[in-house]
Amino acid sequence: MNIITNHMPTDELQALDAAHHMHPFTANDNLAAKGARIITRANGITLTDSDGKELLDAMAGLWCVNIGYGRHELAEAAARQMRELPYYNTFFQTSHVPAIALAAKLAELAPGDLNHVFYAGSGSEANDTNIRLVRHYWASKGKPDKKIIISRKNAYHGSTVAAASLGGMAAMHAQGGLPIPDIHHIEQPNWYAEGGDKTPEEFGLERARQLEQAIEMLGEDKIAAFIAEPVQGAGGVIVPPETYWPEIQRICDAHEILLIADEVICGFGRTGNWFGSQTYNIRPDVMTIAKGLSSGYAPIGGSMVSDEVAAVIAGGEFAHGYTYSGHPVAAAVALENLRILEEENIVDNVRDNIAPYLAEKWNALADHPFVGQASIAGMMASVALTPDKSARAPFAAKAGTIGLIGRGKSFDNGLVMRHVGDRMIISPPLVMTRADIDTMMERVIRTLDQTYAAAKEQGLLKA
């Protein structure tokens, strides 16, 4: 068997690693000189790499490993799957009892009457059957012009050719021609770096109202949809001002267009309710799902659906999908995941326990001298790093530069922490307990000293 437990010394790892092994996101030459991290084994919230450093997993992987590693029921239910039926497509009017099941289950956990499910292998894919989803819908019900999707600056919706459009990164855009046509962004709602003088409430309100003036200026008899995610991710942890969601659902009610909520990251627990939807009180058309659906144990993903979409939809051939599309693997882990999450009470226990007790810990870095804000929901939170709180200041530094001196000190502390330009940004795994909390905020705020300390002594701290 070709596990490697027993493996080669790290430098060995490292040099086979940059020979042949691309990054994804990552200056390869750079990482090549410098080694990469190489992660052996994981348990609970734990880390552990070739050279048997242990490391405090804030960021659950990458957003995704709710449950936490180690669980030997999902490895069980994936052998035993691939013992029974180890693969078969979903294609030619077939299906098999994995995907069924897992339908069956996720019809029941969705708000609303998101009661359909199209199978993909990850979030990105998952976004572009929303395009081809949603355009489709349109020209199905006689109004083939509606293909416009507007989305926000700084959104993040992965990473293929449609899913990169989508999302709002201006570095994504940069590099293969994107984005692809009809794709249309707005502002994000980020009062701390945009807000000005506005408070947080009408600044909401103003960010929002860019979505209908969109929808004036571009013609509603050519939108499509809107997508957004509860909370912006990888764009910060950008959680939106309370006014912020109510006015987005007001408009998308007024208007016909089709709302998709992006819950690739928000779903499954981490706003501590089973999605982020209804954290913010967001009645989804579509709802993208990947990550916590499986708690990274197996690539998988997908589109949920409302009634009526999937029926006018269901009236001809969707010729759109994917060869691991339902793949049975996958689903059998995703259902053990699901059963894991429900039978333990996980979503619950975050939302009454776990998230306000690390919410009461994480508003107090608010008093550091060198956090301007504190943002949370659930079980993702930021802190945005300044030289001026006051003013809610930027560094006079390249963004980035100090965020990444962080980033490098929480690995030094032993947390897995990680930077979106100067704002430090964690989402740990939800089966944290108080102690595990208590562990990883004295790493926390020790790495915001050390970093404060280390920007001062190089002179960093400008605005």
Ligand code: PXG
Second form
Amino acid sequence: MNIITNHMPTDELQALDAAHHMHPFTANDNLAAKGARIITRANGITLTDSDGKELLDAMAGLWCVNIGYGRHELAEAAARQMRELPYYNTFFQTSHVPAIALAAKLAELAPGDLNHVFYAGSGSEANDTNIRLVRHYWASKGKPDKKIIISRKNAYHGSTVAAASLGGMAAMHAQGGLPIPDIHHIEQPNWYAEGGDKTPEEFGLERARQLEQAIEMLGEDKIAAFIAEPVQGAGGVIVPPETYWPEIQRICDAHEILLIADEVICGFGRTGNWFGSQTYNIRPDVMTIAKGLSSGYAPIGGSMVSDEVAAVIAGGEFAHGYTYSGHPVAAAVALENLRILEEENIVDNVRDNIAPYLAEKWNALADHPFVGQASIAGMMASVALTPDKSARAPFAAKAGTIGLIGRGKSFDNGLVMRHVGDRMIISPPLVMTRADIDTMMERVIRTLDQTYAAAKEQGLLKA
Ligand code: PXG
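Form predicted on its own already given; the form predicted in complex with this ligand follows:
Let us now look at the entire complex, which starts with that chain.
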């Protein structure tokens, strides 16, 4: 067998990659010609690619490396656990110490009475669990018709058949015959793109009330749950108007439906509290977790469940589970990650120091001639690019054309920043210092300036 190492020339690695590796969410048609960017190592907030170029990772991987790269304690925890007990399952009335210890820790950290966890390997799996769990919950209470789950357009809840159905991504639904039945989508609280002449406050209320209208239309006796991300992440870091969540909570309280908060991105400090539900004052019955749970060092996710829901499920057997539910190595890594987040006061530091510092700089981007809106929630932020600020106008060019230019410029400037359509987004590691933020913002501003100039030059500054 050939030994493939970091020391192979980039073009050889790229050729093998193109020949054998099918990538998720990648424009495959030009990948083979261009070659993938190959990341070989990382430390702190910095990635190094196969050509030795360093990049400031303002996306924390895929919104997950909350404690930053290179924390040897997590490697030690994994190695220790692999030596002691690399695998055992949690099916058929068995358990093991990492699964128990992590469950107890999560119960302590999670808000309210979300004291129980059902483990999964990822956020998608956890949302699959949630669909089965809430339907089984209602069936166990003698209400098998309460099956519909209400979600939102432009939501992201994962990529499995069920999670992609829950999500509201049109491009995903267009492939593979989605969504599955009994998922209903209402509109998103995206004031910038859809709010028209309304104030953000009016618009937030209007969009929240669509939930109540959907409940009235479909019938409360048919609806199991409403699911939403506290702040839409993959949808473009859409921070909802302040009126939105209080009204959603009121509606959920007034009707017999469960509230599922998808905290896969917002959880574990991202919004400046342990969970986005705390930042937005929501009381979910179920919470999806993944990503920051292990800071991405091991694949693990789960569903946090309230005392009441757990008690009903515990009344019998829930015919559901994954080989890797509560995987001992992943659980040990997650536990070590939570220890670091807690003992190093990373979440408090985000809330009291780093996120306010970033917010001051990020909000100032709204003055840039190319920026229609700057939004931020803790350590996730976006800017909407526009050819006409006052009208919040989209570009005449196909959505994402200018965003893609921005992404390219950003890489050239040593910065990993993503685009969603023509929004530029960041979700950096939570361990950034103020000096790191200064460096990042300098590159962000340079990228915006260059993207603006390129759009002008290519005649793309048209509404
Ligand atoms: N819920 C939310 C809110 C997510 O953001 C998932 C569920 C699914 O998690 P898994 O672990 O199955 O991927 C996610 C994942 C992007 C991007 O480019 C976002 C995600 C994943 C991959 C890419 O914005 N979010």
